[in-house]
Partner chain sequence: MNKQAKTSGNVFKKIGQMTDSNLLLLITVVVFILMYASAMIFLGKGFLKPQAFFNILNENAALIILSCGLSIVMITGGIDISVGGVTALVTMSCAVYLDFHNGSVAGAMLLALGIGLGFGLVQGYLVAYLDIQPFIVTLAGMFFAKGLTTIINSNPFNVANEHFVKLKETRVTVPGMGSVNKLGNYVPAYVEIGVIIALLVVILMFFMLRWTKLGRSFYAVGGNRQSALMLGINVKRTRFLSQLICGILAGIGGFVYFLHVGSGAATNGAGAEMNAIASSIIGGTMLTGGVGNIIGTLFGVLSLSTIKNIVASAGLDKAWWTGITVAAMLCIFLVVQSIVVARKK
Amino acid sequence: MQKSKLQLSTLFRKQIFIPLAALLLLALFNLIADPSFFKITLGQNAAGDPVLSGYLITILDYGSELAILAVGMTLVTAASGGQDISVGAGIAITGSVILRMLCGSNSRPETLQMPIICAFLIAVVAGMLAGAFNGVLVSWFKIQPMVATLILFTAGRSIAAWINNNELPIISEPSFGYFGNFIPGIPIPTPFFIAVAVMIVTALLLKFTNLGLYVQAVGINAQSSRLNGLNPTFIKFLTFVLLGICVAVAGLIKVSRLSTINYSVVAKDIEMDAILAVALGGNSLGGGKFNMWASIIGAYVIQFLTTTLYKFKVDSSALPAYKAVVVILLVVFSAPTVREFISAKYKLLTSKNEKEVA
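In the form predicted on its own, present the structure of this sequence as a single chain.
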């Protein structure tokens, strides 16, 4: 009995418990409210290729691009103790760059003006430059991250429209749509495979380099990390650049879904979801220690929540309000005073039960 209580207490203290518990609660809610939520069917798309469909596939599909952003946002949050609210605008910029490179001067080209991989690499450079701009403001000029990234948040979509001369380019090449939809013959959405690739690269980066250790050290105490030979300014700058790469990958997926772009709507409010994924992963929004896998699970949980709300006909304009409630609850429960209170109550309850049994 004592051993099981100890195991339960240990499980509660694990950071990954928060997103897993949220995932379980959402799954139970949908299972009780409507078991058909978990139904997956195999059908065909417009091209006649086999594709899987269902709410779970939607979560897997759109949650993957959010998971990609959560990777970069976790590093930025851990190192800087703040969040980048310009990722949605960054997606608009990088997506617009991809379309510009593929279309050239003609917004309706019959053939692509360059290979897709080349256009993507140019977009990665654009994403890194946008991240570098934010990183300089935060790391060198010591501006609070949300304030620093407010510049691109405000101007980014106008920059994206300017890149394509305020036109809406359309790509007619079918292969371009594979990145945001399905590869012929593979019924699982392509964004999931892209997200897995990003996760593998991130895992290798954290395992074979000291990046994770350095980021956490800077986030916990930048002054102490400097005394130990680290360069907090560069590490914070680097995390914003890495987030810029993640933004470019998400930008490719976004514009590939429709083979075009709507500057004012694309990736709208996605920055809130990315931040919420980090928070739901149990990571401190004030910086320091982080758990990347918890953030990734948190991203899929956020998409699970979004899909559930859509399933029950919640108006899209009301979604931010529901998510704001989740943010408030997460912030409250992650507060040290609340955690200490819950821990004290739990110990009191267990000790009382032990006395009654004795």
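Right, and the form predicted together with the partner chain of this protein, after the form predicted on its own?
Just the single chain follows, nothing else.
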């Protein structure tokens, strides 16, 4: 009895508990409201290939970009104690670069100008450059991340339009659509595999290098990490470049989904969701210790919530209001003061019970 109580309280204190509990609550809500939410069917798409469909698959599919961004955003948040609000604009830039590379000057190409992988690599470089720009402002000029990234946030979509001369290229080549939809013969959406690949690579990077430790050290106290021989300037810079790579990957998925781009709409407000994912994961937005997996689960919680609301026929423009209520409830219950208050009440209650038993 005593032991199980102890385990429960350690579980409560684990950082990953909040997003997991939110996920379970949402799942439970759907199970009670309508169990058909969990139904997955094997159907065929327009091309006649087998595809899985269902709400759960939608969550895995559309949560991918957010999960990828959450990985990078966690690192940036942990190291710099601030957030990058230019990721949506960054997706517009990298997506625009991919299309520009594939189409050349012709916006309706018959054949692709270069292999998709080359265009993607160039987009990765563009993403890294955008990240480096933010990184320089944050680490060398010591400007707060949110303000520094406000620059690219303002200019990003304009730059994206400028790259393609404000045309909207459309790619008819079917293989380009594989990254955002399905590869023929594989019934699971490709973005999920890409997201998993990003997670595994980052997890390996954190496991086999000191990056994770250094990032935390810089985030907790940049001054003392410098005295311990680290270079906080470079580490902050590095996290922004890594986020730039994540942005390029998300950009590839975004443009591949529709085989085209709309500069002012693509990935709109995704930066807010990405920051929210980090916060829902229980990570401090002030930097320091971080848990990448908690952020990823946070990203899927957001997508789970969105899909649930869509299922209940909530209008897409009214969606944010419901999202806000859930977010406020989550952050209020995970706020330290509220938690202390609840645990104090809980203790009082249990001690009373014990007294009565005695």
